[in-house]
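First, one chain by itself in structure tokens, the form predicted on its own.
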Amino acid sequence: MRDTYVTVTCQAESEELCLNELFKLGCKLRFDRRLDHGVMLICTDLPFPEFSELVRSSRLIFLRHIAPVDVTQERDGDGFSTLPTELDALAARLDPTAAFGVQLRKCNVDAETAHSLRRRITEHLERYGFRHDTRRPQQVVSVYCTEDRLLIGLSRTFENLSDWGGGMRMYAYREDTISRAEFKLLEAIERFALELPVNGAALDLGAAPGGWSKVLLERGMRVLAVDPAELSPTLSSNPNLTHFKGLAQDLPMANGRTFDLLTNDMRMDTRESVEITNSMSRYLCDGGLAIVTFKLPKKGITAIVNKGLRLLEESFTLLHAKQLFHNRSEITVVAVKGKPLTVGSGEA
């Protein structure tokens, strides 16, 4: 059987964890090479459907995206003169019954270049009568790209753990966007397939200057704000909101008030974050979702992660753990108050 290349993301910093988790997978693995910040190339002796069901499988946490390679396509003097041919054997392998994306990533390469391989490449398949599909493709045209070399590969979108290439999701900046935290909180919400109750009670901990309090409250929450420092001007008129201007563990609670979501974005040492979310997992109803960054120390990552999710398991069941694209020295977890509920059909 040969090997399958496969390329690997993970955010820069986390380069070793991310290789550190897919060698304990337990199949055949071999690191090839680093191609970029935080993008590396592996190769497996398993085929790329395979391997992608046992990443899924395994919950790992600072893994991002995977993509097959199926081609390595050399530079020559006319700029990768035989593509044609190339793409034509892949072409052979499209479902024609299911849209196609072309998904590219560059290195060290101009974005006048990057866009006309993917404009090339598109067309190509398209004169075969592929349907291209930029939003929601089912099966993705996976291109690396550098100064001399491209990798390509097609796999089904779901098996490349992320429907944007690179696990890269971008949001704009709106001119209503307070901080760059929303972006963490949108992308936890869109990747774990989360679904926040319309008119439901949201406890937002750590909220200034209000960026997670002013997405909880565009989802239809009523939201208690809780932070020493200033919320945003912007969210001062909203009659959802109400904001306690001091600690959590001084958070003065109406008998018997309870919310539906808990949400903990501290800047403070995971095991003191966990504990505190613990303590204020009471005002959660049964079924609750509490969303969770651990904020990760420079040494002992590994121990400090899972001490923190054994810990919170102690009043919470977990349903996902991972480095998003918008964390950065850290990882976000859901979990859920009591017995887990079906939350979507989100990576974990």
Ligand SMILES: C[S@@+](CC[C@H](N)C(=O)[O-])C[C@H]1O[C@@H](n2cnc3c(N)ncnc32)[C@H](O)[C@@H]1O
Contents of the next structure:
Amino acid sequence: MRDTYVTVTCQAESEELCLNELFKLGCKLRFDRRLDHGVMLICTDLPFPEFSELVRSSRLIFLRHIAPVDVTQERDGDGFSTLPTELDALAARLDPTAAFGVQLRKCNVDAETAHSLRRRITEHLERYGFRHDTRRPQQVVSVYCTEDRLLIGLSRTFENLSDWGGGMRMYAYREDTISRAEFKLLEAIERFALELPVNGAALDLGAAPGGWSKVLLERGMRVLAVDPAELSPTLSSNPNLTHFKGLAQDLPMANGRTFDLLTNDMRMDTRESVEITNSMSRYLCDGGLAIVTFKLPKKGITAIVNKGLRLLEESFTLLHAKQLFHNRSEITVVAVKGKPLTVGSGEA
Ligand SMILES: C[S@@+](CC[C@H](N)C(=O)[O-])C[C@H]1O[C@@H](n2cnc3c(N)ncnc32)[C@H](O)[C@@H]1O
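Mind pulling up the form predicted together with the named molecule next to the form predicted on its own we just looked at?
Below: every chain and molecule of the assembly, starting with the one above.
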């Protein structure tokens, strides 16, 4: 069987964790080379759609994005002046009923070269009559451009794990952006297609300076923000926000008070953070969501993460656990209050 080459992407500091997850998949897999910080080329004996299906059903935490490599081309004397002839064979595989996008990533290549490549590849495929859509393509031509070669592959967008090239979901800083942390929650909501209850109540633990609280307020929620640190003054006049200026462990809570959502971005040891989340779950309504970041230690990450997930399962059913683009030394975990009806063996 023909080998399949795949670019895999994760956070730069999580390469080893990501590879370990991949090697545990149970398929034949070989590390080929590192292309950039957090970008690696691997080789498997599975066709890309099957590899993608295996990866998606295994819910890996540190792997953020995959893309197939169907065509490679060495750099010619003038840079990448000619497009690979195999691009025509790749065009023959495009679905004429679905829009395509070209996602180009580069390493040690100037922006002009990359921009021109993307334009030429797009125009080449458009000449066949295929419809190009940069915003919501259903199929993607992934191009990875290094100083000496081009790697190109075609896949369905969902097969790549993320709609964004390399899983790099960017958000623009706005005048009212409070903290970079905001982007973590925005990404989690988008990536996991979370539906937050409009007019619902949220308990936001570790809320300062208030980025997550702001995102929740913007979605029509009432927020109890808990943090000993100050919140941004831009939030102070919001009638839907209450700030308990103290530790989550000291939060006085009225009997019978309930929340629809619990968020926890507290900077603390994962075990303690999960214990607090579990104890707060009594204030969460049935079926209420918890969105929690696990802060990762320098060593023993896999054990800490697994213990944290198992502990969280004492009060919640895990839905997602992922290191998102906007997570640095942490992962984002989403869980729903209550036990699953049947005991599953799948890993979150
Ligand atoms: C990463 S920041 C949170 C950022 C916030 N989510 C935002 O969007 O602006 C972590 C916060 O956890 C808070 N924290 C740490 N331990 C805490 C505790 N025991 N109770 C409440 N907050 C705590 C810190 O004061 C800090 O403000």
